[in-house]
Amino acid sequence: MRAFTRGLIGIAGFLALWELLGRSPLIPAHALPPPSVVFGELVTQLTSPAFISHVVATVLAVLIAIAIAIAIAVPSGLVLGSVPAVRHATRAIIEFLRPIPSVALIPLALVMLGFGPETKITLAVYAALWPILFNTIYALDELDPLLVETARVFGTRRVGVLFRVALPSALPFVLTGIRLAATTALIVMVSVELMAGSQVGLGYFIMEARSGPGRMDQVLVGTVVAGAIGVLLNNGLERVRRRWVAW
């Protein structure tokens, strides 16, 4: 309960700073509404079907491909993870793709998958990814070796090893990793429906509201939204790791 006085305390310092500065002759009204306006705006767009289908479609396409990364970067980082040949031919390829941008990709991912949802989903797996892969490999790395022995007195193959051992081993690691995961794939989707052209999205909602004659409140709803959404992801995904992994 102190926490979370102390985080509201926060939370309403901040708007009254938000609110002082918005309303202060610095600063141009159509530069920085206020919140009270922004929060007015944010009820009328609550009530709008097309600003609806816009968060739902950020959201569906967030969920897809954190479930593609999650499909791909687990087996593969248990598979690195275990065997040292398989790691060592792969580190240069990986360590060369990891620190690539997925903005950086936008164009060459119009180019080969044009302008529908698939551009965005495939940047928001490949960001996704890497935090999912490299904690799956460092769980491994500290997995007991004294359990993978047991296990194979016992008669296990390698692949139960993986499945029965090192697997239960790794979930804290990896929950960690897809918690990341999750917030790095909703900046990426936002950034690129707002950059690529997506004819739907939050980030394509904070695009028209910036053009023409620029509404910055709607531009703040579609931000604020965003933000909402990746705070519940992330207390979502450690509501999980704590009730999963409590051990």
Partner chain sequence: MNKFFQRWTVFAGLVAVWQLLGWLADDPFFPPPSEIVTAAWQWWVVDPRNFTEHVIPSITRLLSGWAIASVIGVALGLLLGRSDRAMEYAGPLLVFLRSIPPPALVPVFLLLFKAGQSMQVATIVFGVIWPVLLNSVDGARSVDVTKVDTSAVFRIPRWQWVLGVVLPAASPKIFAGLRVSLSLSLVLMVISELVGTDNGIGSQLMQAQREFDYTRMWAGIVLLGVLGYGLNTALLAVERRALAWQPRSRDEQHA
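Only a predicted model underlies this, so the values are computations on that prediction, with no experimental measurement involved. Residue numbers count along the first chain shown, from 1. Here the rigid core means the biggest group of C-alpha atoms that line up within 1.5 Å when the two forms are laid on top of each other. What changes on going to the form predicted in complex with its partner chain:
Relative to the superposed core, R157 undergoes a Cα shift of 2 Å or more between these two forms.
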Contents of the next structure:
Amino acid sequence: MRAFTRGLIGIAGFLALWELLGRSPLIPAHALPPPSVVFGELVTQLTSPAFISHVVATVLAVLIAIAIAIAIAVPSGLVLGSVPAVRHATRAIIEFLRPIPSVALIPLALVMLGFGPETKITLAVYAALWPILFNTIYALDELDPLLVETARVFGTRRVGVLFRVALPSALPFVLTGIRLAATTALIVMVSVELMAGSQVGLGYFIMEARSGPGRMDQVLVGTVVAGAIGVLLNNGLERVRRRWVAW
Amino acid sequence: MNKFFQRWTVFAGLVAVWQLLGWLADDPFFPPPSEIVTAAWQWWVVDPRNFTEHVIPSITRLLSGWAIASVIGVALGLLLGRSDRAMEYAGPLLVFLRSIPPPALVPVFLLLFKAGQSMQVATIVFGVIWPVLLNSVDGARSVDVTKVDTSAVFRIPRWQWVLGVVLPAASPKIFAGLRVSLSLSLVLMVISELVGTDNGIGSQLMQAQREFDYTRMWAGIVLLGVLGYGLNTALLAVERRALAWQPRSRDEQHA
Amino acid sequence: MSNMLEVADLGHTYGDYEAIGGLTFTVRAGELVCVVGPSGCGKSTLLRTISGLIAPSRGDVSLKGSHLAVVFQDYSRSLFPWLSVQGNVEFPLRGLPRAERRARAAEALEWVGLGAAARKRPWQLSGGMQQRVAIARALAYRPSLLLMDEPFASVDAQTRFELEDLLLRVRREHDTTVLVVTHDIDESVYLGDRILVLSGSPARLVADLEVPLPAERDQVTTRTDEAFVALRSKVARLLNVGGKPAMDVEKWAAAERESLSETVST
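Moving on from the form predicted on its own, kindly provide the form predicted in complex with its partner chain as a structure.
Full complex below, order starting with the chain above.
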């Protein structure tokens, strides 16, 4: 409880600093509206159906992207992690693909997939794949050989070992990967919305607020809400991990 | 050696298949690799103007943003990590700030720093500081009690305690954070160049797309891939040397 | 009495290194046999060939009945952390109807005195309790042979005595055939009906000794029994550590433990 209070004090201190900076003559007033203004706008926006639909669009797209990334990365990770030959064979390809930043693919995705939600979801999937894939492979590397031997001694066959031993033992790592992937997916999603059109979403809202009326308070509202979604995703998945895989 | 050979064979095979398909399909979106490589070579390396006007500034931004974030992140992280009290105050704020998509702040930075180098560096710094900072906190916390007690017994000076005990103990974690940050820097470099500037690899990428020059666009993507691979390899080499004293350092982990 | 396990001319080599060089012995039904040997003599390899984890380079292992259970030294690594205690004990019983699995697991946990801990996770228990879970899991499987690899080497002395007595009790009550691999001479004499003494690498059979002690044993009286002391000295002499102070035996035991963990991780 003390820690919680201290955390609140920390945040309050940050807001106070921001308020001071926002009101100081050093910084142009329109560039950094103080939190008092931003929070007023936040309340207004949270009651606006248009804003809510932007938020829903982004969150939904993020969830879809994570689901697709899991469906691709976990099975691939299991194969790559348990069959060394495949892993060595594909290593060069993976090492080449991984450093390509997802945003570099924006132009390509735009010409191929257009301005619909497919583009941003595809790019978010691409970005979210890697943490899940690498954590799954890593988890299988860390699989305790004694657990496998125990299962084999009791007559468990290869497939049984995969599903009854390797998979559960990899689960905590995989969930950590998913948590990292969720944050990444959100960032990519908002970025793509912000830069590459798409007609809905939090990023679009921010872009519109900036380029049209130059409403920095609305830009910051979008930013704060995006941050809040990130915190919720992160903490929610962390809680799931603690609750269901507490070993 | 055999494995090395094997993986590059598969890689080469895939490129060959793409080449073949590229020829057969003759699709403007997917030019064959030979064309892409030629274009990349012509555009980025042979033409000295492009190299000095786009590649060099991009890499400068990336490295300066990353370096600033690293210095601040490590210093702040070690400080916070050695004090539970400080972490209680700062923890929730850090969690929140880390979750903010950095591109969302590009408009703010645009107004605060004006368009140009400093705004781009600011975007990179804000975007990549978190992995370094949080890993440094973790690392600083991982100094074991025996080392703390040993240092206390010998009454070593403060600076030696930080540089000689805390920093080395935290360094494996710090390096993990640095690597994540470096690859993020590349992402944010591109993002920061997509708006408010006409130089840099990112802006060239966008321009190529607007001009429907898909070969050049692919050339940009390939360049970014090569850049990412090169930077990561270089940092890994440094890490291996710096952490040679470690019993065992892991190459691939949750990045 | 019929033979439960017959090992004939069993040998195993890793590359150039000969770990076991032609072992022949039998374990009769209902018997508890201890295998002792010096550090790094291939006891672990022997156990892995018998349990079928590795195929021996030569020779035969024939087991009457198909069920074989193993209790490893490292209980914390051989219990599945994502399963409850009950789930761990049920693990090998897949294929049986759910109700029977339940009943058998509950019964086995009762035998080792852990009936109340069924819903806990293994890592919530102390080391000695975890090893009891591993024993319950082995017993629930109703094995024709129970293999134990240094089963009590990682628990403190007090717990160790308790677990030794627990093993003697449950195997008497359920007529289980047991083969215990150990580095501890006292333990082998205290537990065994018979002791197989192995030589250094490659492991060969040096002696096959009957233990002339009554079935009912007791930590205090048995260990001071003349027959116990005599046999203990005999085994120690065979292992070439006799006459040296106890300190050396401890060191030697530590080295043995280390070499074992090496073999497991390779």
